[in-house]
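In the block that follows, a single chain appears as structure tokens, in the form predicted on its own.
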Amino acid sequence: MWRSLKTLLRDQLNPEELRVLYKSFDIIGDIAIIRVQNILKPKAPLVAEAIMETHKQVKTVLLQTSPVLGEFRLRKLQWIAGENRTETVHREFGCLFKVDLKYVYFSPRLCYERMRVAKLVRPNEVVANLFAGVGCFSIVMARFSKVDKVHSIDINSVAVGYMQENVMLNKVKRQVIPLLGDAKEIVEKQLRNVADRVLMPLPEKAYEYLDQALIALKPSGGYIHYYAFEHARKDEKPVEKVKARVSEKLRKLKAEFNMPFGRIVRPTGPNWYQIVIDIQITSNSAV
């Protein structure tokens, strides 16, 4: 597709335009989300024409202008072609998640993972998702395992209204449970030892919540689904890193545990990662 993108922009671009075209872009229900550089911002119009001739399913294009930011982890979008809105509905394994781009963070990029983590839910598991977003992970979840309950946090309030339609939307009304507020007050005061799995999809907070996690953890233990990001060189290994650094600190809470998968869910950055670790605890002391 980014071949025909680029023929097709290839009469209406000069060569440093084109060299300097972000081969990648979202595309998320029927918005596209494009990036590109200052040299091509004048032209941004003219790319987003193309997309949308070489993605027929693609009825808005968006300008991202901004890194994701903030606690909501937000980007600054621009209209640029069709429509102009930030609401879709993407379809996902069959999932349909309702979003408002503007308001809500949302990722394509990680279907892959949802899935992956669908699959090692055991039947009548008891799962807290830290950071559920629109609820996306638990909703993949309810449809394609056997869980019993995902109880589905997030501290913003536009992005919980979502993910109650959502669950609406994909008839999995009795297995995810939306909550908003803080993960870390709502399993102080509501999850505590409750289970089996946790999943932390938010980099950014994944850290600083480790104990939560082991908070909502069962005694007996159970699995933690980290998600960070990593810089790392080239004589560096991104994931090693991210052990190295949680396994500090679970040593530090007193956690038993071993860590049997890790890998590079995508770069984000020269440099940078986007990493998964699964943990497995083994003996679990918070209370």
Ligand SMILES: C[S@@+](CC[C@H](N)C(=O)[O-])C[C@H]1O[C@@H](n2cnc3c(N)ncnc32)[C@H](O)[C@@H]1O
The other form holds:
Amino acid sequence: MWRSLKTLLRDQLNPEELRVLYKSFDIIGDIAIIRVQNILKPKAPLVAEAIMETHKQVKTVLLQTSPVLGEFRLRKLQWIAGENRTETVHREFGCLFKVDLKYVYFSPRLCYERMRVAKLVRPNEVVANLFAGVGCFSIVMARFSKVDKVHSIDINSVAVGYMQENVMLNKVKRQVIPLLGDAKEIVEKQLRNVADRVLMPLPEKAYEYLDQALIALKPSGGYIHYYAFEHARKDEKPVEKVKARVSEKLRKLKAEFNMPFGRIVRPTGPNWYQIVIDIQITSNSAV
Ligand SMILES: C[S@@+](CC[C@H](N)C(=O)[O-])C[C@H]1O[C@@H](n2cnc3c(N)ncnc32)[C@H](O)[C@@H]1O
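Now show me the form predicted together with the named molecule, since the one above was the form predicted on its own.
Below: every chain and molecule of the assembly, starting with the one above.
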């Protein structure tokens, strides 16, 4: 695909422009999101047309003009080719996720993580997903495990609206319960000591909300899937750095725990990584 895209653009871009063209871009449903370096901005429509030519399922191309920002984790998007819209339906493992990329967070790059976590869930577990977005982790879990309930919180009302729609689209109304609000408040008011497993797929806030993850877990403990961003030089191990920081906090919170698994989910920049660690809480005194 990359080779045919480059071939198509060979006559329209000069060698320097071809050299700085990013190799990867996201396709979400029938929308492609591209990023280009400043020198390529005037040629972005040509790149977009070439993508639509080489990827026939793409009906819209959007240019990402900012990093993922703010409480709702949104990126600024500019329409450049095809149908002028930001709503689409993405398919993943047979699940359908309706999203409006202008108003909600969605990343197809987390699909492996969603299935990995779903496969760990044991029959009849109760799960709290503290940062659920449009419900992707919760829905994959409901479809591919025998989970009892997934309480699925998000602070973005548009995301929770799409989550409600996705719950119906995927026929998981019995298992997935969308909740609108701040995860701290909802856990403290409604979800104390109910969960066997807690998901924290928001690296920017996972450390701050660790207290609430423990409050949500049953006194007998359970599992926390903790996501973080970590910087690591070549001689450092990013997963170990996250484990060390989280261990220190868990000890202060008087939890007994072990960390059976951790991995780099993806690199996010030079020497920066997205990390997941699975934490097993074996004794939990948080109430
Ligand atoms: C990185 S996204 C992850 C969404 C989803 N888990 C996924 O993988 O698509 C983080 C989500 O957390 C939500 N969020 C941010 N702060 C929150 C808070 N204090 N309480 C609940 N949700 C929050 C954002 O609106 C966003 O949808």
